[in-house]
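Below you'll find only one chain, the form predicted alone, shown as structure tokens.
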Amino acid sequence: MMDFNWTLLNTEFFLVGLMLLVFLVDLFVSDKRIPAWLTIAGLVVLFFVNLWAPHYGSTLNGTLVHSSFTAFLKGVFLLAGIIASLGAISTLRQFEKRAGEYYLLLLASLLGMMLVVMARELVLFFVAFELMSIPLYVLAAYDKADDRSVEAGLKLFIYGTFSSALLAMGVTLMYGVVGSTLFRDLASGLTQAEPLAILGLVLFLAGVGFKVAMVPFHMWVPDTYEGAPAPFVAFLSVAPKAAGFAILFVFLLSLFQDMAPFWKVTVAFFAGITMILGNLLALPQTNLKRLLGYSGIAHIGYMLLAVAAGTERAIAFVLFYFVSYVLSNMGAFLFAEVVRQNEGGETLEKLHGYAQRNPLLSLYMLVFLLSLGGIPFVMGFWAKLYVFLAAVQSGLVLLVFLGAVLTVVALFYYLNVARQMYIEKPEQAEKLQAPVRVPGSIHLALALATLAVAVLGLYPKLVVSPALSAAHTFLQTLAGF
């Protein structure tokens, strides 16, 4: 008899209800701003529901597991959804008839992310993975009148379906080796002695590597980030990657634990080349969104160091890193959207004189840049420091040294953006008198993100403590396999 504990799925049921409500409101209400604010209000409520929901247990005969780890990640997803929804309100004015569909697709992807981090059965995991991914392909190409957006959606779709095919082949091989789709059976059946198990691991790493933009599976990032609408790119740059890292931890530390010597070396190698290529390719960029895309690849490399470490503290510090990354990176992309709306593009030369034209907006971006660059004492500084410490404790000293050197390299292109805002002057002097208009919803998102980055930089323990607790319970649930 199948057990079903519905209280463990409060968040998911609430999210499905919100999707239905947004759909009905969009269907019958002419003002398309209402679905947007309804989505934001629902996600805010859901964020607090997730905080108070039960944080430990399993349902559907152990195929879905809920713990502080999954609750923490759901909080990250919801935070990203709130910021992305706020940022999209002004952008979606040109798609007024389709605005409700945008939020419905965003909510569907969020539902997939929540289920994929809870799944402990291969078929359920793969279905949730596709539920997370397919709406993203549509959202990337949402601006059908812009060839860049259509190209972005097409590239994301091609690479995304290819990664899904690799992942499907990987999980099929896992099933073929063990004869079961349950993670608890796979954990005891997948060993390094089985060549098919090793091939399944390789295909799995490649499939998830595309999703998290790990080198050499990063090719879709720059063009997709440049062409797709910036509020969506802000969401794409963070939330699916957080889900991807959760998948890595679940699979590598449970199903492939017997192959740890193999995958730790492999992940450490890819962490190194991801850090190097991400930072070096960001240096020559003149488009802000492409620069943030390549810098995001570099950040994935830093976080892969923690995956290679595979310790409790490493897991916790990746969770902390993603909170920092949600606030800083999404804020930077929303700044890029403001620049596009005012200047008609996101090239760095468009930023000339911005500190004089809108000092507060420029201050927001400066805080985000300092956080992404790891400057004390904003949140991003602690994120990098903690990940490096966890990697050192696991013996990855050379990679940490490489990461520290590349952090200095990253400061060059981050501070170059600041230089464009604060030092460079526009060619036309009268441009300094032109106001920079910031939509109210984006201004609210930027202000809240800046405040959070600053406050959590001063008091990182507010996030570190729940992250450590989440990592501890995560390893406890794995011990049950």
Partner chain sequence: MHGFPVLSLILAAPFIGALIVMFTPRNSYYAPRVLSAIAASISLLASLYVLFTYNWHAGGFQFEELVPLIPALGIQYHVAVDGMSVALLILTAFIIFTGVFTSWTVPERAKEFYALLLLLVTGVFGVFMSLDLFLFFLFYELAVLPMYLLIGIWGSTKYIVPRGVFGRMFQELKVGTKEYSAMKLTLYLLFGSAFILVGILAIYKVSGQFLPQNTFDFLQLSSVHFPREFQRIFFLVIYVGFGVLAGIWPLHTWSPDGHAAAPAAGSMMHAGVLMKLGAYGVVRVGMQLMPEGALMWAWLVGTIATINIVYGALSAMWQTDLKYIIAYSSVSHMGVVMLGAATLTEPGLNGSIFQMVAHGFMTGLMFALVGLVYEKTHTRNILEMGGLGKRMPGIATFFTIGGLSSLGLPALAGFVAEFLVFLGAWKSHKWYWLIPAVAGAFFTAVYVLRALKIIFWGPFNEKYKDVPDAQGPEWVSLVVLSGLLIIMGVLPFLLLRPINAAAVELLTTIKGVLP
The other form holds:
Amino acid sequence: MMDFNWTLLNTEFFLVGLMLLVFLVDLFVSDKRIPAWLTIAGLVVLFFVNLWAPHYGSTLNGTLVHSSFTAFLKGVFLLAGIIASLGAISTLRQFEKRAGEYYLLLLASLLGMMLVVMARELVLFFVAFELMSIPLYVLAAYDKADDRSVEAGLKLFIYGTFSSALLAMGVTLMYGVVGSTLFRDLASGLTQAEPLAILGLVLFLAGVGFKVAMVPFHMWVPDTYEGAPAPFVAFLSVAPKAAGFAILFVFLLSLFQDMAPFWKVTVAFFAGITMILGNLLALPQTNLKRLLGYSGIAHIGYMLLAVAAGTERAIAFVLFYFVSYVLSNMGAFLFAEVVRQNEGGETLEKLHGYAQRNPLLSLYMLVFLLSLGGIPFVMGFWAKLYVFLAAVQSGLVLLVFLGAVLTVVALFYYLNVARQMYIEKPEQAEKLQAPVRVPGSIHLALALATLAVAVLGLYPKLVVSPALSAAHTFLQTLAGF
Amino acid sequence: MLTHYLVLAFLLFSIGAFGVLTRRNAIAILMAIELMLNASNIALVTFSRLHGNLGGQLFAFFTITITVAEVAVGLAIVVLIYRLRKTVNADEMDFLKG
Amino acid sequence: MHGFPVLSLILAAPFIGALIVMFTPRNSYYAPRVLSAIAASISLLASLYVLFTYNWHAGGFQFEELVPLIPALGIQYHVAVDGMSVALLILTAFIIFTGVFTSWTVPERAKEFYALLLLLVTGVFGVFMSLDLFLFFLFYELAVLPMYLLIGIWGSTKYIVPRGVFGRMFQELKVGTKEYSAMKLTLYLLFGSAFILVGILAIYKVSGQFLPQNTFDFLQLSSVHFPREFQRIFFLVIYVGFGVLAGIWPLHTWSPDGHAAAPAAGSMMHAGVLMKLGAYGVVRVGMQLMPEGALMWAWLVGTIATINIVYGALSAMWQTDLKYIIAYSSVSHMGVVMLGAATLTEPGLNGSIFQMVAHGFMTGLMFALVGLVYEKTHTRNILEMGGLGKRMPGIATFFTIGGLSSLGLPALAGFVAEFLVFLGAWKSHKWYWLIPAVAGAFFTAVYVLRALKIIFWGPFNEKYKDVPDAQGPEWVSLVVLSGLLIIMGVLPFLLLRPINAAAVELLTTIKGVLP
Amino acid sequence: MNGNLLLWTLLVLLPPFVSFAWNGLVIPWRRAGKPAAYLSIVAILTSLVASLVVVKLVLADPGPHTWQAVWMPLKHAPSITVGLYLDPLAAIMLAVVALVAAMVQIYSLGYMSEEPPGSLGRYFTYHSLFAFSMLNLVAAGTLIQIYAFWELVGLCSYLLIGFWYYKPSAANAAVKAFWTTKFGDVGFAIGLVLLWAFGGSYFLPDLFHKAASGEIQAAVLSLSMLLVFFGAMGKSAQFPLHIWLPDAMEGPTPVSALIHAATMVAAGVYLVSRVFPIYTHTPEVMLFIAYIGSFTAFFAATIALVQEDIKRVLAYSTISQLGYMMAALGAGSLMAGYFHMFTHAFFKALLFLGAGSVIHAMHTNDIWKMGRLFGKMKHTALVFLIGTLALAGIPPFAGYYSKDEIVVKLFESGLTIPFLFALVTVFLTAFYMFRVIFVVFFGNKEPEGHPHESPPVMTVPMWILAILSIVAGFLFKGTFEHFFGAAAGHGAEAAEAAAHAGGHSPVALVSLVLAFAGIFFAWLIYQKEAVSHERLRNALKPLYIMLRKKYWLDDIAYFLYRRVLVDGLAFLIGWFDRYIVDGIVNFVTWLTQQSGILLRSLQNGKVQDYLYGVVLGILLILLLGAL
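Show the form predicted in complex with the partner chain, please, because up to now only the form predicted alone has appeared in this conversation.
Up next: the whole complex, starting with the chain shown before.
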């Protein structure tokens, strides 16, 4: 009676295998670059396996569903993982022996993400959710000699576990109302008539709101981003959020479909304040990572707009948005890491004269900034445009207008970063001559990301069509079980 | 009768939440979070009884496990921060702000 | 079809020039300058070739080139020029040519400066010859963005003394600094381009209802008769979008700040050419694709234009910063351009397009001069000047020529344009537009002569006894631009013939939809 | 237009341009000074000779000889053309302009001899440009062309008034002149637009034809011609746009003679004469012109009474005389107005050159610092006297014939008030001019310094003009009557009256008596000092102050410009733009930034406070649910 389809989970098994391999290699090899490159190679292989392994379906009594939607998301996670690993190599050099842990934890979190988007059962979901979260706490406090990193870890931990507790209570209530942990039962059981179900939804929104950094559940974001190591933050800023959005879609569109009017208004409202606060708070920032943190919150606001729209297109465009976001935001964080390695900090004035000290690096960053700002012909432009389009089609015209206006605000601080690099001069003139050293691995990541942002900016269809079909199958599988 | 257990769970959850918000000692905060999670454990078991299936109890075991993992990580972080700052007062962890 | 892809040559020369300049050795003084001059010259010669071989009897789009880029989306590389584009190509080519010489003495980071300048001009050329709206928008953004860095890096700063209740606000925003101006200009223009994008996408979307496939192709789109309601809304959207760049009131305030802060060549390009790009967009995309919308909104466009004319002139009168004076005069003159277009009459449209070119040369000349004056006296405050005519008679002379053209003195280009617009204003449905237009011309005389008097006339100021006149390559731009102003003023038909061909075609489109 | 005439015409029009272009572009040549001057003089002399040939040709065959070409091509609307239009009116004016310009340029060689060479070159370059523009204005075939050159002569006037640009007074005067005339030109421009819209052409024969045939509605025609006249009012310094002309005396004196006495200021009169056939169809406008002209004549003459600057006396007298011309044209007599412009060109140029000669010797403009110059500057004094007699209208000097004509015409056309103005002005003119004569050349005071006679390069041109001032009246009266006598306005009545105008009517006699009376009183007060002018001044103090203050018109104009336009309107708009329009933009930006900073304080770094955010969020969700 237990059906079990191994091929459906081949990426996950492969990932577990990779973890073991990395673990073993890490134990016996003293050069910590080897587990790093092993991880990267493994993830790349996995990325392509995921890309070309069309084994879709459900298994374990329908508690795990793999579709082109989840495949797409896994692609995003893996991409984030690859970039985060590439970025980390040079950073981890100072930690000597501990370097291997980083990759293990990253892989564990990745595994959690992959499972969480596939899960269609509450226990599995919750376990996967925590599997995704707990390694992140550790990673945030990874630099244990740096009290800022540890503080970031502590804050993330307290905030995270608090939210977990809320989420746990939320799921408990869902179970309590229906008496089943299977989503297909829950979908029919959770109705608006049940007060406990509504409470469940509220707690669920709070729990996932933390994960995606929806205002006002966002307050850990800037502190953690500022304190934690940049390559990890790059990962943290995109992958768990993508997972969070997938969770939102799954829960809201199936479990809470009956309460659609309620959560649509709620999400739309939070989308609005998320956009506003994220953008406004980014304005006065002087630390690059912190600025990117707030701007990330603003981006979440744009994507929540699509969640509020809740249509097939909206889902597709969120997926597209994440691809763009992974590339440009992680690129920007890696840039921040380069700056930290060279200057010992990431405040904006450290960037002065960068355009002259390393024009190519500055060009990468400029492309990322333009993409984040939504300037045409880099990828971010299309991402924003599509999300707005989807929202307009669902009648959220006012919010789109708000979003469009806030885009101009966003450009203000993105251009401000560009200004620091291109316009401002360093205080000591001789600093202009000091070269900026870019580690090879980061350089590779930056170059690839820039290339992708530019190419996809000119030809977004490459990602849009898979995203559209993924969204299509997603809705089909939702209705299917 | 079962509603009493639910009320207990609710109270425990509220006490936990209150503790998280008001205690200044990081360890105490950790414990308060434990309370909240335990509240959901109680609720899970109650619901399990209510519906007459074992899903809830099963869930509770998983939750306990997860809690353990979280506490392990949490305590480690608290120890780290104590080493660096010689305090575990949550209010003093405000290097990062703005 | 034409054998030799001359338009692509015009487009490619600055672009390739920019790439090459970018890779010149860092410490070479002449390489970026000479290379830029060569690139600009190639474009200039090719543009002149286009002007003189353009068949104005036949009219229409000529020198067409078409290469499909993304057939699935109907995006293609489609360039061609009609009379209006020809005139503006000439304008752009001359301005960049002279701009290269004006900025010969740019003190630092010359190679980046020239690369950005050439990149910007590539965008401008592209906009003027694009027959594909998507391509149009691409070039448009390319033309708008480099200005941020041009102002930010090489601009000049003037602190506005904080006063009264606004003092604190101004201080905190750093009003008047180059950073502020660059940011303001860029954000304002991107705000406008958001409108343009919406408009273009809407056109693209709706085109599918009338054509076998959604398209961005201008020629195909111009055969479409868009629904009345659509035109009513989207003409306005396009108008506001491009209007920001054209400096329409009250969305013009980026222009004084931006132009004042920009380096000379940057202002030349921006006030001389880019603002025309806004007007060109309104005429090309707005009026030509949505003639009914143009008819419906002509009253608004014209009224705002008249406000621009008078308001800009009066504002200019109040300024004491030389660059602000010229910048506000641009606001005023762009009003003339927009008014001419809004009249929807033959002389008006001719005047409008002619004014685009005339004002481009004129304001190019003015900003070049202002740049020189600033560079030599290190002040932009006219009240600190005085008697400069003694030390810089050449600059004074050219300044006078530019000023006289701007106040519409006959035998200079400004007169032809303004007079045609006057005629058009009278012939339009709102004859009283003529009054503010003429009044604006008078006010222009007041502030231009006042500025000339204060700067160059009066007792000699000992402070400037060592100030030199223009030197070396700086003369090139002055002589070329003022020569052009005179040629256009004396022989207007050289340019009016192709312009008229385009204007008549546009009018036929518009009158064709008249009930 | 036949080839021969065209060739000669071009020979008139182009040499000054060649001189201008050469002097303008070949900078070392210009900076050398003298060569530029010689080139300019050769050019204008060539024009002079050619213009005499043109006069001969045109008088033999009055034409009109026309030629036109497209300038601004339009497809579905009438194109704008340029061309030539030569008839006796234009031809004679060409000769006058060329002659006076030539004389003045030669004179300038002496007058400007102390200028540095670079400055001298610039001076003659402007002169060439002026000559070119003025000649072209005269020969222009279309109204738009007249307008174009009209503006160009205005430009030259501006440049030459401001020739000594480092003098603040000169700079101000130049700018004022440009603005005031430009203000009139606003009307001109609108008039042109109307004429194009309703007449469809600027070509003079077309316009004449259309006006005559009634193709243009009478009301429109009147309005547009009135607007065109505004232009003429500005350029010809008619009340109340005359305020620039006295200030224009800040320029070098030869410039005043050429531009601000003989030619450019007469352009307004020339314009009205040129399009006189159209004005004959707009009697209301003619009436307006007559009143404005005669009032200007009287008004300016009164101010001239109290001027102490010799050039300013002449400037007001010029305004006054231009008023006469306008009045005559308004009264419908082309002959009278045009003839007076013709004679006036000679004697007023002469007077200015004479004044220049005096100034050159004395280095001052103040008449009270001069005296008894007759003995020291015989030539100058003599020519100045000749000019004055001509201006005062004493026979047989040129002014007598033309001014007499005007007074008679005004009387005959029944315009009582203008006629009275004109009559009083005759007396005033004689009085103020002889006031100058007696004070400067005779009087009882010794002059300051050591005045000496000017060199021949200055006196010879003066004498040529003096001779013309004597003979031009009776020599050419017949010619003018032949060509322009017939073209009269105000219908048949006026035409009839014009036919009789040959003899000495009683009116003419009265006018002559008044002129002598003026001279007599001037002698009485300033030479004989029978009544001290100081006591007279005190007795009539309010009147004196009003005249000294020029009826406060300059103050009003300055107030309008400075307080209303610059400090008022421009300040208001400028302020509005910076603080309201831009202020809103800035305020929004500022508000955004400030709210960011404010919100930032919420992020205080304490993780538990962050958790309150979560609680707040949950409450918000519940609240939304409750809604």
